[in-house]
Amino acid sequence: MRAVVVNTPGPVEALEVAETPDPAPGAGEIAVDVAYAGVGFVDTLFRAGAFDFPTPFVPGIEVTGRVRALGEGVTGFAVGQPVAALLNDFGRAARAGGYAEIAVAHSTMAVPVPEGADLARVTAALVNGVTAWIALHDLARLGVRDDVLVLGATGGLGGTVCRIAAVHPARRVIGVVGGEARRAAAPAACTDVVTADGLTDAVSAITGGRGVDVVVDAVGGDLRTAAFDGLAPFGRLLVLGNASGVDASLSGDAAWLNSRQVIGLNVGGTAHLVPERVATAAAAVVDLVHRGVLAEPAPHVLPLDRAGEAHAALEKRTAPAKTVLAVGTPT
């Protein structure tokens, strides 16, 4: 099969298109003839060597396609059936492998996709959608009276969080952007948009001084601290990442005295322990996208051999909301 391989971690040039042996599913796994593979910022970190990933490896943690083969003991799937699959159950195996004509997923990390669904759109929503769904639905226990503050609202994950929060629905979805120039790029799902430098005063004004019920943070740094300080009683801070690279300290006493919660979510590190939550979230995202309820932006589509172009754009912060690689023929 054709695949994009990293033999030695490094810059974009480390991505090489090569012919590799066809993988076969083991017990509990399925093989997928890949139609589309999603490209995310985490893929650039794997490629660059930010994580101790065994080499050679194939990047890519989200795919759609059709079931090619079933491993021993797999039930609930049939050869030829359209599916979406996550390949980020890293606690179970050194998974990934999406940038290839054939990918192997654990069956608990795959869900059926309706015939005729737009597989490119489903792929584009998969990882961010599952992360946002688990964060808002399972951990934040989002309610219709809740105000949600989303840091990094113009990013891929932040944008999806805003749209799922609006669908859920929250009372308010307040998007935080880097500056005035980024205000127009905030998702239409936001009821309010505020800039990072005016976060504290803006949140106080919008909520009448009460604070927000839920903060979703993939940014970190000083912005995390300011958002935590703006939580209402019984407010929940969901930490989904640290794009700033600065791990700001939060006060345990402040959490105690103000009845606030800090909750972390790392899907890749825990997916193998809670596969039912991942599958439930994936099924919800597939359904919402297919029915047009979750209106994620149409992805930018590139052929497999231009994966490096997508990585370069992500690292330069010039990438579209989501890029997917067209690998096989979506039939």
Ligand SMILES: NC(=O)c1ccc[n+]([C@@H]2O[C@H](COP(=O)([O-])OP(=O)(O)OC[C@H]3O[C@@H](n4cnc5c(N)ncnc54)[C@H](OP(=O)(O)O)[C@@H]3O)[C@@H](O)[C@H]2O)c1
Given for the second form:
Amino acid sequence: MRAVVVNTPGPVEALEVAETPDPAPGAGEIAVDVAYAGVGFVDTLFRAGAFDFPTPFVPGIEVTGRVRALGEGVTGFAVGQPVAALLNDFGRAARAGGYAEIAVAHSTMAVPVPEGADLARVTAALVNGVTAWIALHDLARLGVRDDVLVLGATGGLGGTVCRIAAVHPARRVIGVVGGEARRAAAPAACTDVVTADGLTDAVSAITGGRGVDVVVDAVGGDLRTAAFDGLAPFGRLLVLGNASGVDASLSGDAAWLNSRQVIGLNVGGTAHLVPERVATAAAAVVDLVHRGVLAEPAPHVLPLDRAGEAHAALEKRTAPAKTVLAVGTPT
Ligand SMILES: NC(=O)c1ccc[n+]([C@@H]2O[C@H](COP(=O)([O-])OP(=O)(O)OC[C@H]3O[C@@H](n4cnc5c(N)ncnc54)[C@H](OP(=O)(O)O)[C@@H]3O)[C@@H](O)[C@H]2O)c1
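Since the one above is the form predicted alone, can you give the form predicted in complex with this ligand too?
First the chain shown before, then all remaining chains and molecules of the complex.
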């Protein structure tokens, strides 16, 4: 099969298109003929060698397509059926493998997709949607009177968090963007958009000095600290990522004295421990996208052999909110 392979982690040029052996599903797994593979910031970290992944590997942790083959013991799927699958159950195996004509997923990480669904749009929502759903629904226990602040609202994860928070619904969805030039890229689901440099004053003004109930942070650095300081009593800071690469420390005493919670979520590291939670979130996301309730924008679509362009744009912070690679023939 044709795949994008990383033999030696490094810059964008480390992504090489190659012919590789067709993978076969093991026990409990399914093989998927891939129609689309999603591209996320985390893929650039894998490619660059941040996680010490065994080489050679094929990046990509979310795909849609049709079931090609079932491994031993798999029930509930049929060959030829459209599916969406997450490939980031790293507690089971060093997997990934999405940028390829055939991907292998654990069956608990896959959900059926209705015939005729927009597979590019579903692919674009998968990892970010499941992460956002578990974070907002299960962990933050988002309520209708809650104000939510989303750092990195222009990004893939941040954008989906804004849209799921709006559907849930939250009272306010306040999106944080890197600067005035990024304001137009904020999701329409935001009730308010503020720039990173004016975060503290803007949050105080919007919430009448009360602060926000939930912060969703996939950026880290000074923004994380400022957002933590802007939490209302009983507010929850959800730490989902670190696009800035800066791991700012937070004060335990500030959490205690202001009755704040700090909650981390790493879907890839824990998916194998909570398969029902992942499956429920994935089914909810696929259903909401297919019905148009979750208005995920159409992603930027590139052919498989241009994966490097998508990585370069993510690293330069010029990427569209989400890019997917067209791999096989969408049916
Ligand atoms: N917890 C999980 O299971 C999970 C799941 C998915 C993703 N993630 C993590 O979430 C993070 C974001 O992923 P993503 O795919 O949404 O990335 P993305 O599309 O590149 O979005 C990141 C956003 O962060 C903002 N940002 C602020 N400072 C930045 C900096 N110094 N460098 C880069 N971006 C900066 C950018 O918005 P502005 O330019 O407007 O500032 C950008 O839109 C990553 O750390 C990823 O690993 C975690």
